[in-house]
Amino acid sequence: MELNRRTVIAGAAAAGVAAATTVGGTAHASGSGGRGKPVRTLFGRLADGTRVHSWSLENGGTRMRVLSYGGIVQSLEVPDRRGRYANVSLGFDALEDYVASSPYFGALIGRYGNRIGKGRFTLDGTVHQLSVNDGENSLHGGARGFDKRVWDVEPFTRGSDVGLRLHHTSVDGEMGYPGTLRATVTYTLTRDGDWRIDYEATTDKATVVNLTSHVYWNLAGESSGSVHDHELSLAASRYTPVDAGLIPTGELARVAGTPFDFRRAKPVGRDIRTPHQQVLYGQGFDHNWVLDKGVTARPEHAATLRDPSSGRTLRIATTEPGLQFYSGNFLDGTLVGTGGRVYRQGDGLCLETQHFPDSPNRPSFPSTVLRPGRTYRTTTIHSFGV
């Protein structure tokens, strides 16, 4: 039986469990599962004086903190099965760390969330040539993307409920893309402890535009080790093979067979290193499955993530038609995380929902055209439980 963090935070409180995590080097005694108005405290500033903030939200047994750089989820704490704090996310103590090497730990991605081949695309008979910064690729929206900007925050209490709205404005041009984009991100802790992300866009010209989130999962708790034997469900029957680049063929293959069928729950690492080509590509899973469900008008299910050893599980629901499992296979040992630990191959893995990789030169692929006049929705759940 699968419980959330309200009926196990009640359970550890009526035991008498204390529970303690560290995040950012400071020691947290755990809450009640209560809710807390988010409060704000400067993390740092850059290098041209724009200060940083850091915003502290709690709800429903969820802990999380948010910087205003990047829309960057720093740590995201919930219970294990005995009622025990962990920050399951991936990150740094520090903004110059963020700054200088981040590999997306945590941020909010945009304009266009994985990669588009080439760095290019034709939109209404116009080529346009984006930032390259992945090879010959652009990846999660340029060079400076969405992840390197600071964002407006306007925190927020509504009923049960409180959060942050995210505010960025991208103008014509920005890293090659067409139109001025207002983005607005909203995250909300409900009183179940959820986490919701609800992403919109507006543009005054034609654009793409792909917004997710790429936070670094470990539910066994940040800088605890490989996430190998987390077990993963994937609500999808097909996903898009790539080429040696990364970038879709434009097949939707069918994951029967293959080491990519997780419609039904195995170990991360049971075939992640089997001698299959695409395996081979990505060094590990670095893909886009295609959701059975499509896009839809509400979130429906896409993923669940288990660790056995802790108990924790994280369900995600999304109206998105893909969503791009990454298994942390680029992370190599030369990254200090929050805990002190160095990050290595496997030590967190991503679950972003998405439209697909390289869809604007794809047209058999769900569109991510943008026109004037149109709102960009989409939403995406996280239900923690135990």
Contents of the next structure:
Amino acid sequence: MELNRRTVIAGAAAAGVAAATTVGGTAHASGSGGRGKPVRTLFGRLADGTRVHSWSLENGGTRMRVLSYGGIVQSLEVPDRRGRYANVSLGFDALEDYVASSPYFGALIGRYGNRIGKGRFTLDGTVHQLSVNDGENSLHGGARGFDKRVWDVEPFTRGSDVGLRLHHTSVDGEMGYPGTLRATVTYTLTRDGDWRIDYEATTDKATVVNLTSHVYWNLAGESSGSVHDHELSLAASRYTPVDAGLIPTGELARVAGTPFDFRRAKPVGRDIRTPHQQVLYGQGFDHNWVLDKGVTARPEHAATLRDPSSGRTLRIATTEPGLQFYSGNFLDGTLVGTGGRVYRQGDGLCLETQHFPDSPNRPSFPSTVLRPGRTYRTTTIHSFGV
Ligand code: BGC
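Can I get the form predicted together with beta-D-glucopyranose as well, since the one above is the form predicted alone?
Expanding to the full complex; the earlier chain stays at the top.
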């Protein structure tokens, strides 16, 4: 059973638990669960002199830092069962590291989350060649996707919510995509400490869109080691098998009797060494699960992640039909995270709500086409508990 977030925070404060932690060199105020206006500080400058800001937000016991570069969640702190805070998302201390070598830590992904085969698709009879950045394929929007853009950030407080509205205009032809796409992503922290993401986009020419967020979760705290003991459940009876290049074959395969069966919670690492062809292709889990609920008008339950050691839980609800569960397979011990420690394989995992990879080439998958006059809208809610 999950405790109400405000009860936990109040309980920790009453017990006198010191809840202050340090992230990126700056101490946050202790865990009052309080809400304040988002605070902006200079995080760094890009090579061309462009300023990148860091925004600190807090509400309902959840604290986060967001960068204007890539809309990156640089840290997200939540309490454990004893009220002790930890940063549960992988990231870097310095802007240079995000620019030079980030595997999309915490970033907003666009125009197209995950892969498009051969970086090519046909829309209304026209072939579009995209920026290819993953073998012969296009991954996460191409060489310079939304994760590498400086977003305009507008803070807000509304009722009991606080948040940021992030805007980016992607020009016609950027990374090979047709149409000028105006994207607005709203990050909201609610009074219960939920992190809600609302994605919106419009276009002036028919195009494809698939926006997501690429936070690497480690509910025991980033730099605490592997997430293979975390228990995961996914509300999905099917997944989309892939070829060696991680492009879906088009099949929707049943998870029953395979390592992909997360319908009941199981440790992430339990079946990760099973010599199943799909696990071998992904070097672990790196697949799209077909959520049983499909596309929904309102966010519905998709996944639950739980760390038995700290008691922290994350529940994800979404309007999207798919979820990419990526078990951090390509973290290879070459990157040093915010905590000053090296990230190795499986030190974080991603749960990316999305439409299915390569949908522009798969008419049988839910469509990712956006046309002028229509608004792309999706919502994903992350709820934290213990
Ligand atoms: C993909 C992985 C990829 C990773 C990039 C995930 O969303 O599914 O294949 O390596 O992003 O860090």
